[in-house]
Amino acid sequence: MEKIKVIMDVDTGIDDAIAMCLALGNEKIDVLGFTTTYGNRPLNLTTENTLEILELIGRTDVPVAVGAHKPIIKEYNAPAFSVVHGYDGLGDMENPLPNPVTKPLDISAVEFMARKLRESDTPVTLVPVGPMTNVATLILTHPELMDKIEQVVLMGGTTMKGNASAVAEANIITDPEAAHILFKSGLKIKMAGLDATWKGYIGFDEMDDFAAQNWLTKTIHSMCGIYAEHYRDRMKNPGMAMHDSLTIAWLINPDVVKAEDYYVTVDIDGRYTYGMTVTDVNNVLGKPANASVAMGVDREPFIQLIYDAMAKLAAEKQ
């Protein structure tokens, strides 16, 4: 079986950590490395969290390269610590994860991505699950490598209601100009946005079962207090949305995602719609589709993929 070569671009908070486990715990995915960005928390914390998760699951062999610490144009204002992921980005656990022994590479995220694209004998899939700054910078600085990118499977965007403004999703509005560059790039894009990711959740009634699976799910469960409160009390969701994991699940089993092809652009001018992924669902503009947009998810097999990956990782480290 030929594995899918992936570089994940992460702003590691709780759902990023789970997506990392899904990618590293599934035999169909070959993770070439992780690049880090600001987003859920500032860059120093998201990088530290990425290394901590790799230490936790015994995969310190996977390289990590540090990327952008702010958007291309706008200012970066870190979210309030209590909103979703906690001050440290991993739920402010009572017993936090040990400090990582490994260090990031001494080259930047963009240099790392460019190097891996050059070295690969087959095209590589990029999976940004935070702001798109690193990927946009790669597009601008290495146009000669675009043919080496198989596709970009991103977590971000929405066709309807937002979670960071009335109409914008958090990863996109954090750096709309970067997202605008990506959607205009001509690359093959899959957009795993809020239309689908809010529906891909671990139910609150399933949390005890999740924690009881193995030592790894128990540890991840201990991160999820603030995260669960956010989705139960503020978002009124039936469970904790596994936003970032849907990108990887889409690669592993495309049938778990219900998608439609649309033309998508990002508003970088609007007063009320700044950062909105403007999705032409009715083809009013008459432009050819440039993205496959996730509109729904088959929740139970999606969540089972996460359980199976964590079981595999837990067994390998025992």
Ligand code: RIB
Second form
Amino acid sequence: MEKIKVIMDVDTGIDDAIAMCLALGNEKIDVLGFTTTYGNRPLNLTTENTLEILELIGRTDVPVAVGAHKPIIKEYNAPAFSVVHGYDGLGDMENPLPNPVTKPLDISAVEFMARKLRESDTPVTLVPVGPMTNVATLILTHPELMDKIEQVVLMGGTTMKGNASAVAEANIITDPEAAHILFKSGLKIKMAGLDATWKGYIGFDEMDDFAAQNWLTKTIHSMCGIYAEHYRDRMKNPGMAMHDSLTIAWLINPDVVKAEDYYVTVDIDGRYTYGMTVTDVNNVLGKPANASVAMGVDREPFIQLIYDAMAKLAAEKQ
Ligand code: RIB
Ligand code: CA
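So the form predicted alone is up there; where is the form predicted together with the ligand?
To see the whole picture, the full complex is given below, headed by that same chain.
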């Protein structure tokens, strides 16, 4: 079975870390590397966190390349403390992971992506799960490599309810111009947005069972205090949303995602709708669909993929 070649672009935070484990713990995925971006936390923290997760699971063989520190146009003002991911981006654990000893590559995220696309004999899937700045920059600076991109499976967007404004999702609104470039690029896009990812959760009643699985789920569980509180107390969600993991799960088992093809564009000048992924669900505009949009998820088989990946990684690093 040919593996799916993937480059994940992460702003490692809690759900990015879990998605990294899903990608590295499933035999259908061949992770060529991780590129880092600002987003949940400033670039230095998201990069450190990415390296720390790879050291935690014993996968420092996978390269990391550092990307954008800010959006293309907007300013980036990270809060001192993220109510979702904590100050350090991995839940401010009582016993945090040790500072990383490994280093990122000395080439940029975009140059890493370009090299991997040039080297690969088959097209590569890009999986951005933070602001789309790195992917947009790749599109703008390497048009000659677009046919080496199989598809872009992104975590971001929403057809209706936002989490960073009334109508916009965090990854998109953090750099709407970058997202606009991606949606206009003509690349094949799968949009794993909030319509589905909020429903793809580890239930609060499942947390103890999750922690009890193995040393890795226990460690990840200990990161999730702030994250769980956010989804329970502020978002009133039935569990912790595994936003970023749905991108990888969609690649592993497309049956876990219910998706529709729609025309999507990103509002880059609206006063109240800036950063909205405007989704033409009723095809009023008559434009051809440019994205497969996740509208639902088969939650249990989705979450089981995460459990299985964690179990594999935990056993490999015993
Ligand atoms: O809106 C959810 C997205 O924003 C996820 O990628 C999460 O990690 C944050 O980046
Ligand atoms: Ca993310």
